[in-house]
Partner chain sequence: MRRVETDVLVVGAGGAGMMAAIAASRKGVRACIVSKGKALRSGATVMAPGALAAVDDRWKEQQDSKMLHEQDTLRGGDWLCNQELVRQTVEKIGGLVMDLERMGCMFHRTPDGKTLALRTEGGHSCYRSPYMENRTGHEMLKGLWGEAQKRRIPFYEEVMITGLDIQNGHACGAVGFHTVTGEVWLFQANAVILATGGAGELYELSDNSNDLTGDGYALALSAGAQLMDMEFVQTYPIGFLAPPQLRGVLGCYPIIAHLHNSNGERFMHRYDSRLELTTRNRLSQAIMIEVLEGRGSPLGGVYCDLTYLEKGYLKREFPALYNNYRSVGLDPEKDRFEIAPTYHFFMGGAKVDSNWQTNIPGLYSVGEAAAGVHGSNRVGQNALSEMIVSAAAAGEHSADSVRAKRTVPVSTGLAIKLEKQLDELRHSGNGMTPGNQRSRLQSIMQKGASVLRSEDSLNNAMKELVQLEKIPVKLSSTDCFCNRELLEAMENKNLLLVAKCVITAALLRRETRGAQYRHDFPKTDWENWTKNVLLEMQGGNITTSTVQVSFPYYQPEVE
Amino acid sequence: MTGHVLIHRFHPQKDAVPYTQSYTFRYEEGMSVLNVLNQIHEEQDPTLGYSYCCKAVKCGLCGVIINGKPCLTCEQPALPEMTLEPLHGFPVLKDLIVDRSEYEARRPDLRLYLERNADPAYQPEPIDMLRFDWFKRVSRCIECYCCVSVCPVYQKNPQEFAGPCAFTLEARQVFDPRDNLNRKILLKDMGINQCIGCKKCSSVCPMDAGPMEAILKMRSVVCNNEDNA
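How about this chain only, in the form predicted on its own?
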C-alpha cells in the first residue's frame, strides 16, 4: 500500500520561507512514523532533517507535530495520510529539527539537585509515600517538549512562564521526600501562578507524567503553604 506524507521543509541558511514537500512511502501495518522518515531519508531524500536517538521512547528527541498533535515519531503508528511539522514554539534548525538550546539553558536556574538541611537522623529514613508517588510520576518525563509546544501560556509569554516541562522537572525536587529546600519563591519566579489549567500539556504527554496536575499540586501545596498530604 502506498502512503502519502506532507513534510514541513525549511533550512534557514538556504530557504527564504518554509514550504511543504510531498512524499510517497511504502505503508505497512504496524510501522512507526520514524520508520516512514527513515525510509524516505534512505531511499528518496537524504537532505531531509529530523531527530531521533533511542527509538524506544526514552530520549525525547523525536517529537514532532503529526496531523496537528505533538507526538514521538518512534512511538506513533504511521497512517496512510500524514502531515508532519516541527514542534511549535522553538526555532527551526532544519525541517523537523528544532533548536532546544534556549529552553535547556534555563535548567541551571531550576536547581535540579537534592537540597538537604541535615543528614537523616537514622537509616533507613522514613519516606512520605504520597509525595513519593508524585515523585515517581513526574520522573517519567523524558523532556520531549511536546507539552511545551501546546502550552498557550508559554507560547504567548515564554519569558515569564517557564513552561510545563520545566515545572515537571522542578516537581521531581518538590515531591522528593528527601528535599528540604523551600522552593516557593523559585516556583513563583517561574510563573507557576500563570498556568490556566487547560490540560493541553497533560493530554499530549507520551509518558503520562501529568505536567498540569503537578503544576496545580505544587501551586496548592508549596505556594499556598498547605500541608503536604
The other form holds:
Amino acid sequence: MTGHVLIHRFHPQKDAVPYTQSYTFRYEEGMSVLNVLNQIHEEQDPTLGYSYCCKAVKCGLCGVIINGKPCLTCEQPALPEMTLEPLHGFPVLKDLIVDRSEYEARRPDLRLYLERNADPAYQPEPIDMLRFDWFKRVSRCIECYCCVSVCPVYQKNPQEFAGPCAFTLEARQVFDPRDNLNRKILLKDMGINQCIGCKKCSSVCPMDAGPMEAILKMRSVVCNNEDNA
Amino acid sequence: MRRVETDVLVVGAGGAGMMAAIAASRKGVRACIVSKGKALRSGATVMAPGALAAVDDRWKEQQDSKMLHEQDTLRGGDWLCNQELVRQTVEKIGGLVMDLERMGCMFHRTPDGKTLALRTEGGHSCYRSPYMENRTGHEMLKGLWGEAQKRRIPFYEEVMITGLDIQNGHACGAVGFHTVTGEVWLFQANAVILATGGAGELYELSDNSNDLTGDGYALALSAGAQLMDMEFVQTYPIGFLAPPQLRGVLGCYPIIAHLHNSNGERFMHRYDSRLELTTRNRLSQAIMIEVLEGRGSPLGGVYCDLTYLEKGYLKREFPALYNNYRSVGLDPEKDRFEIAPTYHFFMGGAKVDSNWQTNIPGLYSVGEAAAGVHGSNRVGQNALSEMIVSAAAAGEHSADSVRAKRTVPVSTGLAIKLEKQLDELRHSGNGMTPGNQRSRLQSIMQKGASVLRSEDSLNNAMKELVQLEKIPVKLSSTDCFCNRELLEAMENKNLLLVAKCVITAALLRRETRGAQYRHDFPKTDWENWTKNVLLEMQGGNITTSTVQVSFPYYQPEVE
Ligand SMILES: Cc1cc2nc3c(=O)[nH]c(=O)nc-3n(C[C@H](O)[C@H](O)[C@H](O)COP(=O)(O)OP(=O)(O)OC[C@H]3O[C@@H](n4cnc5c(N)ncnc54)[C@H](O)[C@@H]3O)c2cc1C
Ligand code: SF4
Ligand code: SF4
Ligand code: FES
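We have the form predicted on its own; now please give the form predicted in complex with the partner chain.
After this comes the whole thing, all chains and molecules, with the earlier chain placed first.
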C-alpha cells in the first residue's frame, strides 16, 4: 500500500521560508514513523533532515509533531497519511531537526545534581519508599521535549516559565530523599507558579514521567511547605 | 578550525566516558569529554534496561561471593577472559556502585527501603545485580552527568573524533569534526581515553543505537594499538523480527521466555538443561541451528511464547516491555511472536593492561571499546560493571601519569588533512550513497559473519567487502551543515575496517567457542585455542598473531 506524508522542510542557508514537501512511501502494517523517514532517506531523499539515535524510546532525540501531536517517531506507529513538522517552540536547524542547545543550556542553572551536607554514614542508605516512588517516576524523563512543545505557558512566555521538562528534571532532585538543598527559590525563579495545570504535558509524555503532577506536588510540598514528603 | 587543550581527553559520553572524566577530574587534572552523540542521548549505556552485577557484603545473598561472580564470568567467557581484569572488576564494582549512589544515582530498594533489590540473569549463580526499573543505564548516566556538571567538566558534543595524534609513540591528542557545522576540531591532551562503545551498526539486525560504528576500534588500530578478541560478537538471543518498528529491538528476557520452533517444540532441552537460561551464545546458536535445520519461523527465527504467564504478571513486572508489545498491537498474553538473535555487544576491543592502557602510552580504552573481561562471551549484566570499573581505573591512572609529562604541541597537520578529506568527500564524483553502502555492508556481515560461521561464509564476506570498498561513495549534497551523509561516510570507513577485523579473526580461530560458532569446526579445541587473537595494522594491512591466555587464578574447566 502506498502511503503519503507531508514533511516540513527548511534549510537555513538555502531557503528564505520553510515549505512542505510531499513524499510517497511503501506503507506496511507495524511500521513506525521512523521507519518511514528512514525509507525516504535511504531510497528517495538523502538530504532529508531528522534526528534519532536509539530507535527504542531512550534517547529522546526523535520527537516531531505528527498530525498535530508531538510524538517520538521511533515509537509512533505510522499512518498511511501523515503530516510531520518540527517540535514547536524550538529554533529549527534543518527540516525536522530542532536546536535543543538553547533549552539544554538552561540545565546548569537548575543544579541537577545531588546536593547534600555530608556523605552518608552507612550505605546502602535506607530510603523512604513513598518518596522513592516520586523520584522514580520523574527520573524516567528522557528530555524529548514533547511536553515543552505543547505547554501553552511555555510557548507564550519561554523567558519566565522554564517549561515542563525542566521541572521534571528539577523534580528528580526535589524528590530525592537524600538531597539537602532547599530548592524553593530556584523553583520560584523557574516560574513554577505560572503553570495552569492544564495537563497537556503529562498527556503527551511518552515515559509517563508526569510533569504536571510533579509541578503540582512540588508546589504544594516545597513552595507552600504543606508536609515534609 | 577549533582548538581545545586539556590534560585528559575522553572520547565518548556513555557511562564509561563520564566515569573516566570524573575519575580524572577528582585527581585534580583537567578532563573533558568529546562525543559524537549528545550526553544522555547516545550510545548503549542509556539503552541498558537490565542491571549491573556487583557482589558486596553489604547486600549480597548469603551463598554468593566475589569468587563466585568471578567464576561465573570466566565460565561464561569460556576461559578466554583476562583473569586479572576480571578480578579487578568483581573486586571494585561493589564500592563503585556505592560511589555512584553518592553521586546521585539511585538503585532499587527492597520493599522496606532498607537495602538494594537485586536481579539476576542467565549465567549468574545468584541474584547479585542492582538495577533501577527498566532503565538502569539511564539512571547511572543521570547520576554521572550530574556529577560531571558539578565538577564543571566540559562536554563537546556532536563532534566525531576521526583520528588520534600519536607523537614519539605517545598519545597526545585527537582530531574530529562537528557533525552539525562540519567544522574541524583539534584536541591537545596528555592522555586520551577511548570510551566509544561498540559497533552494532555492522549488522542488519541490531539493538544498538545508530552512533555505535566501531570508531574506537578503528581509531586504536589505525594509531598502532592492538585489538583483541574481535571475532567475538555477542548477539542478544531474543530480538524482534517483526513488526518493522521493533526489528532488532530486545524482544524479551530469557528468564521469562519460552522458545518454540515451527513444530511447536520447546527445543532448548536438546541443547542445554538450563533451557532458555543458558548463556546467551548457546541460546543464539541453538535458535540459528533450528532455523538452519528447517524448523524456523517464516521470517527466519523462532517463536517466543509468553502466553503461559499468569495474567497481569508482565504488566506488573516488566512494564516497559509490556508497553512495547501493546504499542504495536501485540498481546503477549495471547500471541506468540517471531524472534531471532540481534547484535548486542562486542567482546573484542583494544588490548589493555591492568590500567586499561593500550600498547601506546597515554592511550587508554574503557567500557565496550576495551577487550579482556568478557573473553569469548559476556555474561549479562557484566558490561555495565566493567564499564564503571575500567573507566574509574583508567581515569585515575591517566591523571597520575599526565602530571609527570610535558605537553607536546598537537600537530595541526592532522586537522588540515581532515579538512581536505571532508572536502573531497563532499565533492566526490559518481558512486553509491553512504546509506546504501551501509546497508550493503550490514547485509554482507549478517549473511557471512553472524552467529553461525564457516570458512566459506567468512571468505565470501571478505570478498564482498573488498568489492564494496572499491565502489566510490557520492554524497547527495556538498553541504557542510547538518550533512548526515558526511557523518555516515566517515563512519562507514570505520565500519569497513572493523568488519575486516571481525572476519580476519574469525577465520583464524578454527574452533567453536563462546560467541563464535564455526560450522566447519563445531568443537571447542582446548589443545590449541586457549588463545586470544591479536590484530595489528602494519603497512596498511591487518596482521594477526595469537597469544596464550594466562591462568593466574583458575585453570579452565575442560568439558
Ligand atoms: C539494548 C541494550 C541493552 C543492554 N543492557 C545491558 C544490561 O542490562 N546490563 C549490562 O551490563 N549491559 C547492558 N548492555 C551493554 C552495555 O549497555 C554497554 O556495553 C555499555 O553501556 C557500554 O558503555 P560505553 O560507555 O563503553 O559505551 P556507550 O554507552 O555505547 O557510549 C559510547 C559513546 O561514544 C560516542 N562515540 C562513538 N564514536 C565516537 C567518535 N568517533 N567520536 C566521539 N564520540 C564517539 C557515542 O556517541 C557515545 O556517546 C546493553 C546494551 C544494549 C545495546
Ligand atoms: S500543566 Fe503546566 S507545565 Fe504542563 S502543559 Fe499545562 S501549563 Fe504547561
Ligand atoms: S517529561 Fe516526558 S514529555 Fe517531557 S521531556 Fe520528559 S519524557 Fe519528554
Ligand atoms: S530514536 Fe531515541 S527516542 Fe526515538
